[in-house]
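Just one chain follows, in the form predicted alone, and it is written as structure tokens.
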Amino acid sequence: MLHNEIKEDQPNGSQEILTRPVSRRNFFGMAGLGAAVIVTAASCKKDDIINNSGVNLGSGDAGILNYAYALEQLEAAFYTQIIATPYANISALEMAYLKDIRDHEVAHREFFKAALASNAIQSLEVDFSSIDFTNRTSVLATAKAFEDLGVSAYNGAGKLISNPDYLTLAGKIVSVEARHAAWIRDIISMGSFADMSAVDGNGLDKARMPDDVLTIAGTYIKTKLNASNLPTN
């Protein structure tokens, strides 16, 4: 059973971001929201993760950054596990691309951790026991759900950011998440990268608010989170 605390892995592909000097003051002047994650809502209830106890994400823009950091921790852990225990008969191309995605997510995670400094939440404990990491279909279906949810999380949380400068980085990160989603969708079913399950009739991606995202993510986050102070409008 894959049930562990997230490790502080730093693959080579993330070194430029991880080693770049970033002060907390500078970050809050130019940075923004991280990506999101996860899979199916399963039997998780909102009260299991959106509660008045547990690890407090905080309020305002700092709370949104911790929300992003929590999701980046989870996504980085997922892709790190894929690379550590690759599914049967994985191709060289798929391994290479999945390593790239892992490196992106680890870089995002470490960036938020460094920028938030003492305000960062703790390393979260995850539970991936419901995922069969030996099976390609299970892994890619989960990755697809993670990436689609990540895009919708950005879209939903953008309006909650007070500092307009944060939107610059938010836009850069969500575009990376969308690249991940498109590639994973296409290796599952060619041409599905922008079908109606991802893009609506107006040509727009879905948007989810933090409580909905964290409810879905709660299936895989063992550490209780308190998101009660996050902005809602």
Contents of the next structure:
Amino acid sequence: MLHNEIKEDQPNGSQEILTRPVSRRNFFGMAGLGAAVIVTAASCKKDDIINNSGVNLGSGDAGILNYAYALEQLEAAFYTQIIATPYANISALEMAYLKDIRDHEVAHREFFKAALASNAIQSLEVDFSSIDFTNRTSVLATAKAFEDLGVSAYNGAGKLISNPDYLTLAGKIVSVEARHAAWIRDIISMGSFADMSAVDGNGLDKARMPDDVLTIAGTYIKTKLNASNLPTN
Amino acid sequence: MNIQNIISEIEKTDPEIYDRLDTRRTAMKSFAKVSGKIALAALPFALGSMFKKAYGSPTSPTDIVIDTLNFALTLEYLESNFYIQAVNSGMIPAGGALNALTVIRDHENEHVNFLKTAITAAGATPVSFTAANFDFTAGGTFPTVFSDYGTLLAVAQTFEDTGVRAYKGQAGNLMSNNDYLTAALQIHSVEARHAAHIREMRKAANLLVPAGVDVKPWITLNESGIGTPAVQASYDGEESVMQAGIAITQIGGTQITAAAASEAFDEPLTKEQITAIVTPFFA
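So that was the form predicted alone. Now I'd like the form predicted in complex with its partner chain, please.
Once more the chain from above appears, this time first in line as the rest of the complex follows.
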């Protein structure tokens, strides 16, 4: 079950995520998988459950891909903002690598958009009002949270995917997110790339289910998401 | 690599290996016949195809799951033994470097134990290897692996980047069991964290080869920053800019370069490809 802590009206800090035209190639051939966009006009009261209103991620593999698309939209918007308004005293290496990461996340976002074609959810609005983009500590703490969250999201979603080709695609992306996570962690505290806050006593990274991920990510996503039709096992 | 030893090892896990290979005698005879005709470098492929023939049509999904877990365990033993010797080599700079390799060693040990437990719990027999089973010089390709820091980190980077590709390539074989699949994914991303850190260490210590090449935490095109063709098979294919038939370069009107497109997606390798890469490291 998801919370609805997303603020409706943020005078500052929220923005449209960049969107660009993409080819409409329907590679995944998901017609009929139920990923139709449903935007409800209903107001969201404090006790509403986000599962039952908002942008419908859909069901089956298309739903999982839309879930990944939503997370990649969030990450791409975040790094785009960092590069647009770099924090104070950013080093040349940090700038270069953060640009790389932005490009990777934009590539992921655009890949999912193109692959989902007509099944893709809309572009989401983000809410970065809790992040101080002028402050290195604030920016990198958020980056670390996003990357670790992304890794755990893909790790948890693997078992929800039916088509082995999509599983491989998710695998191609998650290890890049883990590389990001390791580097971000290291520039915050050298040597923390896989410390005990990320990796457990069995040497395993985290795996989170979509509801848990979206609850955490919800702080930064203004658009309400409906994850109620996603597969659960 | 001693083929007979490997088959004996598999026999402990799978008593029916020789039945799968037809019979022991014809299997070895046909293997000898084939191996007599092919270059030594191609041996792993021949071995791989022999196993593929044996295991290609498993009688039940469990076979392929256990087989995959044992394959993962084999790779974890390789990594674990490597880092045990690396940490004990006495040549790792104290402080951050030694701490990092110790963390990674511990993770690889944990992976070995975790997989052993998982395979045993499934009622199967885990493969087993000791230090004597490995040759980290890879038959003389890396003679200074435990006496030259640059070589040690180059081999470490190759193992980590290869490990990431191995788990990625095997995920589909675990789809029939959610618990094993999730655990394998959880190991996969830890290997990627290791890879990123080792790559940072090599750059920071100015150990990249040839001069002028850059290595980032992520893999750019098929560049290793390691000046020997011996590791190239671990990087070939990483330069891909097509994903599921979609071109990533400049996708959606963006400025995504081929380099960034290749970095954004890591690529899998098959079991046969991985076997060919790691075979020289088995004594």
